[in-house]
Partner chain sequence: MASQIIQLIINGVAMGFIYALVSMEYTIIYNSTGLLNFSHDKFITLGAYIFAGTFVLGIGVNPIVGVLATIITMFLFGVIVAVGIFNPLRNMPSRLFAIMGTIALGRIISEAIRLIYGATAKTVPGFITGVYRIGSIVISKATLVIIGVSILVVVILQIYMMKTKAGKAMRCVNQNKTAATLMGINVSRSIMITIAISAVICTIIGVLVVPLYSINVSMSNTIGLKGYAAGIIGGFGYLPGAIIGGLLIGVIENLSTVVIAPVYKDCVSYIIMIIVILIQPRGLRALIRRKK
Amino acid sequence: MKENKKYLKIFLYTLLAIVLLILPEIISNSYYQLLINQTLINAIVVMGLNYITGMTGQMNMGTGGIYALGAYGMALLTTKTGLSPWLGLLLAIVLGLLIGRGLGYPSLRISGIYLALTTIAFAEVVRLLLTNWSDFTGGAIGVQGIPKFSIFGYTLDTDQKYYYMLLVLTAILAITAKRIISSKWGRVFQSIKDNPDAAEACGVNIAQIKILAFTLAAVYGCIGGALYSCLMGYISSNTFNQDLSINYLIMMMLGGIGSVAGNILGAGLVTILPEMLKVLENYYWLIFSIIMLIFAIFMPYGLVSVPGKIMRYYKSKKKRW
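How would this chain look by itself, in the form predicted alone?
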């Protein structure tokens, strides 16, 4: 039985890899390809948010601000200095480390709604700073002419080419996230969420773990922002409003809190579904909100829980027969 499950898992992973590799050939529409690329970037950001909000239970509503700093770090470095986007990606990682430390320390003293308000304030301060510091950031006009990535002289100047780079990076970060969640660190993150007093009594350094979770979330968020700026070639501070942070929370909750696969599914659903519903014109956002509400009521553990429910239903039916 275990061997069959092992072979089935290998088969499904192989099939998924083949589908992802040929996806740009199947989808020739440039707009749909852009949506797929945006889905991969959103998945990276949500995987980061999962560390702090999903695993440790610390409410982070400042993802939009983290995302913005990663995007502007990439945009300003490459456009003002002419340096490679790869150095911009490295800068985004450094920014994530600094932001994570900066946001992590307030979480040692506050939690719940107060931490949520603090992170909301952080995101809003970032947006206002980017808007009003027009001499450096371009203000409301934004930053244009952000260069594309280049690998050994081969420029990723189309959405199809950029897709494969995003796919590789998303896979690497997903595997990393999966290993962290399955490791002792993941269990420690979960213990802080479930019972911080018991975790501390067992010798867990809660302060260190909270800062680590915020740092991981910020690094992933900044990487996502940097990749977004190169995808679009243009960014503006108006993009990074509070709605963005809320959307990332929705992606995590709908996909499945604490699950890497759920993070990816949630990112895909919330990124692509509104675009598909735009045929309904003025009613599309109302229908989307109703669908999200239905998902929240009937699938409180997210999309990732659906296969398990189907298997349990099938087994119960089999026993009755």
Contents of the next structure:
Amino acid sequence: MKENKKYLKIFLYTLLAIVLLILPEIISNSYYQLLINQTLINAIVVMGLNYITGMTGQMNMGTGGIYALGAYGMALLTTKTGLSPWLGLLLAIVLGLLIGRGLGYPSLRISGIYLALTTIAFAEVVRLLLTNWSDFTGGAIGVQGIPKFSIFGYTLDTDQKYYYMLLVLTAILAITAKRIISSKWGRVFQSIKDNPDAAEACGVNIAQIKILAFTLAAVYGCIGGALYSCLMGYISSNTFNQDLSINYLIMMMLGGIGSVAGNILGAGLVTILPEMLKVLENYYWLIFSIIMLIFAIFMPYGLVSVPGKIMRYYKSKKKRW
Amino acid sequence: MKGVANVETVLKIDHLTKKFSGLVAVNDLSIEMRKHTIHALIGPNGSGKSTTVNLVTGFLKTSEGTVKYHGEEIQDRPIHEISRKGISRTFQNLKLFKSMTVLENLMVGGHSKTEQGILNFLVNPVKARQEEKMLKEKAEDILNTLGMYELRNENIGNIAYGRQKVTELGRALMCDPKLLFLDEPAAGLNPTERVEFVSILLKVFESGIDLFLIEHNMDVVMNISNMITVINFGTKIAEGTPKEVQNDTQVISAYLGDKYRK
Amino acid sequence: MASQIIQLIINGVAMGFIYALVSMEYTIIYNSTGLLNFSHDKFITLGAYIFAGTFVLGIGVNPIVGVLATIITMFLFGVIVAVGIFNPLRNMPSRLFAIMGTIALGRIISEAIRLIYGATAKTVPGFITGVYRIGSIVISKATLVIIGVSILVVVILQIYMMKTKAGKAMRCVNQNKTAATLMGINVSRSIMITIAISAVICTIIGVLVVPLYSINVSMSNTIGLKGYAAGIIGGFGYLPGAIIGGLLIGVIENLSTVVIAPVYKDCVSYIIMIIVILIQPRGLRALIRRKK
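With the form predicted alone already on screen, would you show the form predicted together with the partner chain?
Time for the whole complex; same chain goes first.
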């Protein structure tokens, strides 16, 4: 039984890998390709958010601000200095480390609603600065002409080529996330969510762990932002509003908090599904929001918790008979 | 010479006072705890026992006074620092990690004993796996001695209250404490569970961990402790061996009321 | 210069009252349920749309009748939301889910608004227009109406909470839900009324800002956030503080335009809020308590 399960798992993973590899060949529509690239980027950001909000339970409603700084870091560095996007990516990581510390410190003194509001205010301040400091950031017009990545002189000039790069990066970050979550780090993150007093009594330095979680979230968020910059080639501050931060939260909740697979699933659902269900047209977002509300009330642990629930239901039924 | 810690003294609480906006919860309390003792702190409800433990373990800031652990002042230090010095504790109303299994609860307890930092973790999966394995084995060992090995993969919410208490004790043991504070360990346990818990406590004590316990249940206190401090309204009213305390008139009146004073 | 500053202060006070109302509206819900209503700005928008879109521009009633009709509609809306959404959310295992629930509710409201009223912005022509001049100071009629109505709302709410039985029950629920239940207070009903009152205050805010902004889906995003800033500065969950905090923010952000470029006006409130959270999360409440 156990062996069978293992083989099934390997088979499914291989199948998934093959599908992901030939995906660009299947989809000829360039718009869908763009959406899929966007999904991968969103998945990275959501995996980051999962560390701090999903695992550690610290409400971060300012993901949009983190993402924006990563995106502008990349855009301004590459367009103003003409340096390679790879350096932009490095800058994004450095920015992430700094933002993580910056946002982490407030979380040592405050939590819950205060932290949620602080992060919202942070994202708003970032957005307002990007919009209004137009000499440097281009204001509402934004930044244009962000270059594409190139590997050993081979430029990833189409979305299809860029897809493979994103796929590799997402895979690396997802494996890292999976490793962290299922290790001692994941456990202490969760212990802070469950009972900070007890965690501290166990000798866990909560301050250090919270900053770590925030830093991971910010690094993932900034990487996502930088990759987005290069995907679009053009960014403007209007994109990075409060709705964006909330969208990331929705992706996380819908897929399932605390689960990497859930994060990716959630990113896909929120990014691609609206386009797939164009039939519903105007009503899509309304229906989606209602489903979201039902999820929040009845299935707070997201889609990944559904199979487990069904299994438990059947088991309890079997027992009764 | 005053102030220099006796070699045998583990914990020295000196003139400890805690005021909550006007209310004096602990008043000028001095306790000396020696090595190899089970020291009990008893007193009627609301007499400041839990406050005392919270002050010593860093959960509350002291208003006045000092707490010395092996001669080193530890009052007002961060909780995790105190814990890392070898002082562990359990809580009056269980504080467990509800979303985790029994084993995972214990493994969080051992986190502060692991060495690998996050950067090393990211680049060195081999060492990460070794560390995880060591942590797991240690937790399983402790669960084994506590008689809870079979329940290791149960979610903490699905096991009986008594077992949850044992889990919390196990988690405290994961930090390799030298001194263990137990806030009402027998509360809420039925007589069988209580006997079992006492035997576990004695086993823990024999392994070289000093115990400091707050307890309401007189059977437990009188049977296992070598030294008892009695407080009422935050002030110490008696101290001594179980026998001495049992015959102290002040203690009797604090527990039974002045009417019963001989 | 002096008259310019007086002008800024008067406008600041008017905006401050709006923020104060916003902050009161979510504070009463927060106090009685422990939930922060992240959809409160959408409540305000909905109030404005029902008033302008349905009653004044749609049916074409007199604005005063329109206001009353909107208040009644929103009261009922508040009751429905309280029973159907806030009640289950209040008992969720984690705060996170409750926050997500109210966010989803906000999304639903704004999508519904977009579907019902369309995406184009609306204005109500001739609703509270005109100005008064005192020397070189120009005060718009809307400013005076905002100040007057806000004071009225504050006073009525105060009388309601202090004098009426339902208001007293509401205060009991704020302090201790279990004890309130034991004393025979119907907690769910009290919460329902609280949320309905909050919805009514949102409606009033929505109507008051109609002369200031064009009516669109995102019209109250900023005042919603500023309301949070006001609440934080005044001390979260503390009603008198909410009013003082609102006024402070309104005046400070208006006066800040003397020193810095007006485009950064909005940043000022948020930065003050972050600073207050970091230095003294209890805000002005800490000062008041200490004096006692």
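Under this definition, the rigid core comprises the largest set of C-alpha atoms superposing within 1.5 Å between the forms. Bear in mind that the values here come from a model prediction, so they are computed numbers and not experimental data. Residue numbers count along the first chain shown, from 1.
Shown in the overlay between the two forms, fitted on the rigid core, is a CA shift at residue 306 of 2 Å or greater. Structural comparison between the two forms after rigid-core fitting shows the C-alpha of residue 279 displaced 3.5 Å.
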